[in-house]
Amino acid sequence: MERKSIFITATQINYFFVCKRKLWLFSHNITMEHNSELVELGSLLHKDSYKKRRKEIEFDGIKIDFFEKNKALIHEVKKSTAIEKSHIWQIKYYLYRLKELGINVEGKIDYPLQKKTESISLSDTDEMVISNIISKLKQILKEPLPPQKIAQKICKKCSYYEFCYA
């Protein structure tokens, strides 16, 4: 087994909150993000925002946009607050994984188009929630077929829309 495949990625944590079907498809290497204009727009925003501060940190399925060493603060750049809950848990997962490595930091989500930032910290309760999420996520991934479509408004903007509804 490839080493990378044993880790739960932050993207999987994000998708857990957005759509379990998308999580399952993505985790089974059925990827559609490369065909999405919205994903491409997000990538451009990611590349063009905070260029001077950009120092990505990447390890074991984690890819943090940038880190302010003097403030012990990690940042995640997002396009919009439309699925903010998934963004919050994604960065809490970063904090959780870093804490496992003995690194205690705080987090911030930056929404440059909306000129908004959200400060994120990790509580003891959050750690228990993340452990529970990881257990549920692993159960979803063990299923032989993807979960049913969620038929929500957000589906129309999803990179998997044609896969689910065509």
Contents of the next structure:
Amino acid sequence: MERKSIFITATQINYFFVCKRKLWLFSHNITMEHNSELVELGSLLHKDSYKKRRKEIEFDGIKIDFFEKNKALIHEVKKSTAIEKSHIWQIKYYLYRLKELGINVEGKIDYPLQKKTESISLSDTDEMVISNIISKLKQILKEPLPPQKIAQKICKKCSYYEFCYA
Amino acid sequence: MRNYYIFKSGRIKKQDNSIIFEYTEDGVEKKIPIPIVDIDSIYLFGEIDINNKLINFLSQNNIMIHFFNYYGFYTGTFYPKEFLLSGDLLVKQVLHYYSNKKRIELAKEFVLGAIYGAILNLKRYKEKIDNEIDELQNLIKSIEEQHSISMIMGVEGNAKEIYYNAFPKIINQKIEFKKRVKNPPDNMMNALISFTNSLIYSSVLKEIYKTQLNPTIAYLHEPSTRRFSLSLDISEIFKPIFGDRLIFTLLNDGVLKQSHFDKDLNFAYLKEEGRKIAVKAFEDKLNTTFHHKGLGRVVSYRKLIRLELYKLIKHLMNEEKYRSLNFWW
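What's the form predicted in complex with its partner chain like, now that we've got the form predicted on its own?
Following is the full complex, with the preceding chain placed first.
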């Protein structure tokens, strides 16, 4: 099944790392009702953190939490450090997409609850990895069936848990 | 979040980010604020004035209103605009209706689920009944051979007849119940069944709303009627466990008596007090939690409805064959 939208969203990149099944379901609009406390907490955190510096950027499936123009720096705010790898590639994907537009910036992930930050930049290798991820991701979405359940510990916290294991 | 059941008459309106229920009691005007985030859905039994401002507000917050008439008879539901849509799934839902083979496969499962539930209920009163369980088990065996929707409906009808025949043997109170009669019901038992069925139907409808399933496309029932047929399909599975089991308990424990029904109307309608008792028992039942083996977590009985819908979605996506709920407790 062909996806209408040509643009891969950051959420899709994130899910690519977390769970391919979640990626497939989400991309086919099988989304879950957002009533989990975790989701609620995430959106509250998003609303309340770094209010002063906030300047959201949105374009073609990309939504960057905030941008420091004078430092040429983009920020992504995250609740926990638990799924770091996906966070890193999410922001690298932003850098990749911005670079395509001729904008060279650096990135930072903020973990306000831990008072921690992590600097992210985009190397040549990263660019190759991302274009590889994009083609793999598109391949997954073309499959008629969703990928198998991953049966991992993280499933228990996932909003799709009941869907997958019912 | 919970369901709000309003029995009094008055007016509900939007005020800021809340809703207010206004009514008059003993000549005194009263106002009850209800925070919008606390409402799952609203059941209106009283005579209530509402305006479009309220409807818009409830719709924005994805809240349903279920209407009941003066006699406590289900009238209909205000179904807010869909907020979870999947074109892919809708196409597949339609294809499963359109293919006779696929449709029959699902219809059989819904009837099977209904009979499983009936058998389970009868097993609890084994000493009181005759050979109804065996008869129902024979019907289960015969389902496999049916090859049209009307034949499956026929099996369902037979099953219901056998099952309902056992009701007077189960109930301690002296009740008049020979035959299931709807629109309007003709006695206490029929009134109770109709009432709990409408509570089940509206609960299922609300769960459907919280998935990508389209409530009008169904498999056992015809989608062409005015009702949300998919809700009727899924309700079949839950009627025995959520409705009938409740009725047995309420009547056998003497919680509901003839005095809760309207004598002038041949006991065919529950009076307000009776409705409150039934609604309360129903809510308590659905909120009761238990350990779900498959999920390895504690869930409410209400959650079982959603899980059933998830199973159906996976079936429609051609991922996992749908097998209707067969209770293991």
